[in-house]
Each structure stands twice: as C-alpha cells, then as structure tokens.
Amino acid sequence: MYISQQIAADAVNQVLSGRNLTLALPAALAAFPNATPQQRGAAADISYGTLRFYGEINAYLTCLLEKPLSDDRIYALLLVAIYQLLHDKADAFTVVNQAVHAVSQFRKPTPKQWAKGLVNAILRNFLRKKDEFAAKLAKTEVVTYSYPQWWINKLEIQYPDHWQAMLIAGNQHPPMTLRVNTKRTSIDEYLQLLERQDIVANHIGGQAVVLAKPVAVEKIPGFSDGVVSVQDYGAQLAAQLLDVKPGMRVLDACCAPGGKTGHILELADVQLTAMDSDVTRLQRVQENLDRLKLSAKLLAADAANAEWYDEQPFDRILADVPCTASGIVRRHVDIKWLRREADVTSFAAQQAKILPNLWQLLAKGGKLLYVTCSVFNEENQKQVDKFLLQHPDAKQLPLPVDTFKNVTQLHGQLIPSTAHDGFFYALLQKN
C-alpha cells in the first residue's frame, strides 16, 4: 500500500502546486514503473478521493499541526493517509504503518527519522481525536461540502433551492454512461449484447445507456469498433439539441476531445467542420473519429476570430466554449482547488469574444447552440442575456422538453445529479 500512498501523495502535491490532475497523476505513476496494476489503480483512487474531500481533510490536518510543515511532500502524504482513515475501507493500523514506511522512502533532503516520527504521531493523534475534531468543525461549510467557500457562497446565491444538492452531487462517483451509435446498432440490440456478457445496464434516454458498475474501456463490448462511446448523459444532449439535418453545413467550435463531434455525425450525414485552437487536442478528435469510422474537416483555429472563415455560412454551430468546468467536478475533482473566483470573470470575458464571433458565421435562419460545462450563471444565462441585448437578430429558442428525459434542469441549466453532470444549453436562432 505504501507505494500507492507515495504515488497519490506526489499527484496531490502537484495539484496543490497548481498542476492539473490529468497531468499530475501520470507523472507520479511514471516515477514508479514497477508498480503493479493494483497499486496503480489504488493510487488513482486515493488521489481522486483525497482531492474530492480535500476541504474536509485539510481542516482536520490543520487542527493536528502545531505549526506549518516545511515539506510539502509530507503534508500531501498526511492528506492521503487521513483520506484513507476517513473514507477508505483500509485498516487504520495498516494505513498508519504504511504511511510511516512511505515517508521513509522519500529521497533526500527529508530527515527520515524525524519525518517518520512526525507522521506516526500525527496520524495516531488523528485517530484519538477524530470525533473531537468532527464536533469542532461540524458547522464549517468548507468541511461539510469540501468546496472553497467562494464556490459555496456563489451557488447558495444563484441556486437557493438546489445549492446543497449540487455540492453533494459533485462529490459523488460518476456513473459510466455510454452513447450507442445508432447508425451501427439499436439501443435494444446493444442492451441485449451487454446482457449476454453479464453487464447490467439500462437505457436512460436518447442514445444513453448507463452501466450498473464501471467496466474498463477496453472491455466495453463494441467500443473499439465504434459501436459505443463513453460520454456523460448531460453532454449527449448537445448533438440532439443542435437539431442537425442531412446535408447541413455544421461547425463544431472548440471541439476537442471530440465526443460531441462524433455524436453529431452519428445522428446525421452533415458537412462537419471540427475546429479547435490546440493542434494536439485535434489529434485526439481524429483518433476518436477514426474509431467511430466517421470523417470531418479538422481545423486548427481560434474561435474568437474569423481569419480562417471562407465566407460560406453554417446552418448549425455548436459553441462549446471554454469555461470553469464547475459542472463536471465529480469527474475532475482537482478543478475545485485549482479554480479561483477571478477565473469566472476571466472565462466570461473569453466567452463574450467567442459567441459574437461565431454568430457572424451563422446563416440566416440557422441555429447556434451555446454550451458550457459550468454551473455559474456569469458564464451561462447571464452571458446569453448580454449577447441578446447586443444582437437584435438573435432570439433564444425554448428547449424541447422531450429531450430532457431523466434530466434535472432549470431553463437550460442542468442541475448536477446522479444521472448527469452540470451542463448549460442555450439555443439561439438568427432572424
């Protein structure tokens, strides 16, 4: 277990220093090339769990420390161990002993004996005083919900009837949801295929099938052949709401990694341009399309300017704009601690440039679907309202109710739940 703790502590330390977990975890794993698959899997679980409940864990650790630790690695290791003692099923005695062993394996300049004694003393003190600390911290919202206070405050103001449920939903493990390529098979046929392989699943709406238990991607029937893709149910609504028809000229702006791109092409034979500013991320889009045996014109360009535009207007535009990603924190637990309140304003400024620029590329009578994976109103309806005031040729269309089966939503804002993440949708039509 101590190797898993070491890997997780390294990943957590990197995130707390400002690095994205999708980069930090592979880097931490690379330092232990001989780790077993079980150790690597445990390290990933512990990393995600520690960051998911960092607000709570960090408060406990602060109570335990008489003064700040000078070594960030030891601090991260203690966070990892306290997470295990609070939320994991591992034996407490084993967790403490393995943490002591893990710190002894740290490379210099850590003074090993001093570090071992400190880790042992802090963790055993935690076990003795856990209930006392819990009572002391019970009314602290950052501890209760494990989000930054500014985030909690913002949701409480913007969603007075839903904020607590939204915070709790963001700390849950997301389900594994698949998108069935109905060009290749029907929902019923695919469910029968899963049943034959003893995989329990059910259809929750559209092309979405949710598995009762996660399955390794490479073991999902039909995945490698492009019969299904892994995609959150909330994200799957985008292609349906875009209302594409065969032969239409369609732009998927900010398209990477290509989940929505593939879905559009599965629903209709359209002339699709998939655009993203990041060439590396466009390669992932191409890989996704290759697996699905679909094709699109891939374009490396900035959605905030039209230098690339060929003067041929688009019938449909999917504007999946950069955002805080505050609606997908259960999948990206590091976002809660990497984001700052000022980032909301920064992303809103980017969106305010992208939306008007894409609007000029839309044909008269065409539709643009504005999408974020955020729950903050500044990035969502407030952004759309500002745009509508400045563009008299635009009107916001009501979203079709029948698209939102098993979805909790308020005027296009998906309220995060067990079934889906927190996406926002606004469908705009050009007069």
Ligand SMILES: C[S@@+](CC[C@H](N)C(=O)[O-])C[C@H]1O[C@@H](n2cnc3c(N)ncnc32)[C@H](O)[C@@H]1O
Contents of the next structure:
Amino acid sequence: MYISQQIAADAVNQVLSGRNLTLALPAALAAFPNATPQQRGAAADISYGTLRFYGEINAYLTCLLEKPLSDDRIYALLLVAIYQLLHDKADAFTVVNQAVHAVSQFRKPTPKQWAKGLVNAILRNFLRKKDEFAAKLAKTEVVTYSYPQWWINKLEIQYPDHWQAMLIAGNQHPPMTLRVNTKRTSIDEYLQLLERQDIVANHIGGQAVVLAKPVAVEKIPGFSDGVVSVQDYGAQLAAQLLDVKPGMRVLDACCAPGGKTGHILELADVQLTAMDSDVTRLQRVQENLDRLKLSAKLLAADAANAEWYDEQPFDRILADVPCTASGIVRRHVDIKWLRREADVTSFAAQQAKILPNLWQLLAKGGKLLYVTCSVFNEENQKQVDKFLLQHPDAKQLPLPVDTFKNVTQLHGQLIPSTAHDGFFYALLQKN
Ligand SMILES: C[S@@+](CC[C@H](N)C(=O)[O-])C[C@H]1O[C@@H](n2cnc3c(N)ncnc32)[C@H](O)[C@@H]1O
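Alternate state requested, the form predicted together with the named molecule (shown: the form predicted alone):
All chains and molecules follow, beginning with the one already shown.
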C-alpha cells in the first residue's frame, strides 16, 4: 500500500501549494496508471482524511520537527502517515515501513538514505511521544477542530450557540444523498427498487433519499438514465423554494455544473435559461441535462452585467452565487486550507455586483432566490440586508416551514448536520 501513500502525499502536497483536491487527486493518480482499484480507493480515502484533519496532523508534525523541512514531498508524506497513525485502522508499524519505502521511491534531489532515516525516525518518535504531544496540544482550537484559527473565530462570533457543532459536523463523512426525479418514478417505487437490490435507504424529505452506505455512481439504480441524481439534501431545497410553476420564465443565473438546473426542470415544465460565466463548466450542465433527458437554453454570460438580456423579465431567478463554499467542507475538505480570510470579502464583493444586476431582470411580483453554500454571514444575511436597504421594491419572504423537514436552520441559514450541508437561502420578492 505504499503506492497509496505516495499518491495521497502527492495530492496533499498539491493542495497545500494551492490546487483544488478535485484536480490534484486525478493528477496524482495519473502518475500511477498501474495502481489497482483498491490502491486508488485507499489513496483517495487517505488524501481526504489527511486534509480533513490537517490542522491537527500539522501541529503534531511541527512538534516533531526540530527545524523546518525543505522538501515538501517528504513533509506531505509525513502528514499522510501521521493521519493513518492517528485516524486509520492500519497497523502502526506497517504504516511506518510503507512510508519509509515510499520515500525511497522519490526522485532526486533528496538523498535516499537520509530521507529514509528521517521518515523512520520522525514516525517512530511520533509513536513514542503521541500522548505527550496530545496533552501539550489539547487546548489548541486548530488541533481540536482542524480548521484555520480565523475560521474558528468567525464562527464563534457569528454562531455563539452552534459554532462547535458546526465545526464538528464539517469533519464528518457526508452521506450519499440521491434526488429522485418524481416525474419518472415515485419515492416509494424507487425505495422498493433499492430494497430489491439490497441497498438500504431512507426518505428524508422532498425528493431526497439517503443511502446507508455510499454506492459507486454507476451502480446506483436508474442513475445512468436520469431517474436519480446525486445531490446533498441542503442543495435540494433550492428548486423547491424557488416555487416554479409550469410555463414560467426562469433564470438559473450561476448554474454550473447544473445540479439545481435539473431539479427545477424535474419539478415543472418551465422555460429555463441556464447561465454561467464559465464555458467549460457549462458543458457539464449539458451533460447532466442529457442524462436527465431534459433541456434548457444554455448561455455563457456574466450575471454581474445585463449585456446579454433580451428585455423579457423573468418570473423566477435562482442566484446560486459564487462563494467561499465554507458550508460544504465535509465534501470539499481542501476548502478549509485553500481559503484565506480575505477571500470572504472578495466573494462578498462579487455577490454584491451579481445580486442587484439580476434584480433588474425580475418581473414585478416575481421571486429571486439568493443562495450560497457558505456559513459566513458576510456572504449571507448581511449581504441581503445591504441589498434590501438599497432596493425598496424588494422584500424578503419567510421560508415555507414544510420544505424544511429534517433540516436544522436559523432564518434560512442551514446549520451543517448529518442530513445536509450548510447552505443559505433568502427568498426575495419584487413589489
Ligand atoms: C455555487 S456554483 C453553482 C452551482 C450550481 N448552481 C449547481 O447547483 O450545480 C457557482 C457558479 O457560478 C459561476 N459564476 C461565477 N461568477 C459568475 C458570474 N459573474 N456570472 C455567472 N456565473 C458565475 C461559477 O462558474 C460557478 O459555476
């Protein structure tokens, strides 16, 4: 399994240099075309685990190093091995031996014997002194929660009653949640289909069915022909809250990769324009719609200006704006370490351009649903409050309680839980 460690170390190293894990992991895997499916699966698990608990693991490694380590690859390999020693069920001495072997496979310029000796010494020292370090680090929040300190501070201020539970929820493995296309089958029929295939599942609300254990996408009954999609339950509230009716003109303004686009079309036959500024991501929307056998007008354009607008107002607008993604860290563990505190301000500035621009395109009496997958207030209610002050023709509607079955929320802010990620919803109506 040293190959899995090597792949994971490469992926982690790339993320710590600023690359998204969704790009880093495939790149790291591509360097080992002969790795078995089991080794590839293990590499993915170890990469996610290491980044999920990076705050904690990095603190241990800092205690173990007498001086900074100049080779990033060895640093990442040590992080990976310490993750396995702290959180994995793997045998400790096997992990150490594999790491020593893995480092010996690194190409120059690191001298092999020196690197092997160093990895062996550090990991054995870790095994000896783990409890001593644990006692020393016990009161450090970055170690306890594995988030950057600025992130912890922000949540502590913004959610005095929930911040710890939110941080802990973000470190859990997310469930696999499906969205059933109820135009094609009923929830009960689909649950029976799953039962016949020995897949344990449970309906939690709306069109959402949670699997007791994740299943490979290609093995999900009905996935390939569009009967179901994979989508977090929190994300599934968007299309429902948008309150679409047949025949309406609807704009999905920041639509890629199209998770919510498909859901809107499954709920009502509307005239949907699905827009995104990223042409490459827009291709994924088309692929998703093809799988679902649905169609929309796809448009590559900027939601922050109206150059593309044909002067025909929309009855509904979904503004699923770019954001820090701080509410979906259990699925995107790298976000915690890629984001900087200043990013909150720059995303808020982008959102503050998009929201008023989209507002001009909304018909009188129409509704705009403002959505983020963030838990930071600057991007959420604070953003909406500023908008409302400058737009007397806008009012924020209460959200229908019956949509929020099994949802933990505070005024439209979903508090990340086992059932869902941390989305924010504000429904605005034009007078
Ligand atoms: C949160 S994601 C949308 C997720 C999508 N609604 C879904 O459910 O699958 C935000 C999207 O906004 C797009 N985006 C960012 N800035 C934009 C802009 N100025 N105009 C239009 N789209 C933009 C990004 O390319 C990204 O695809």
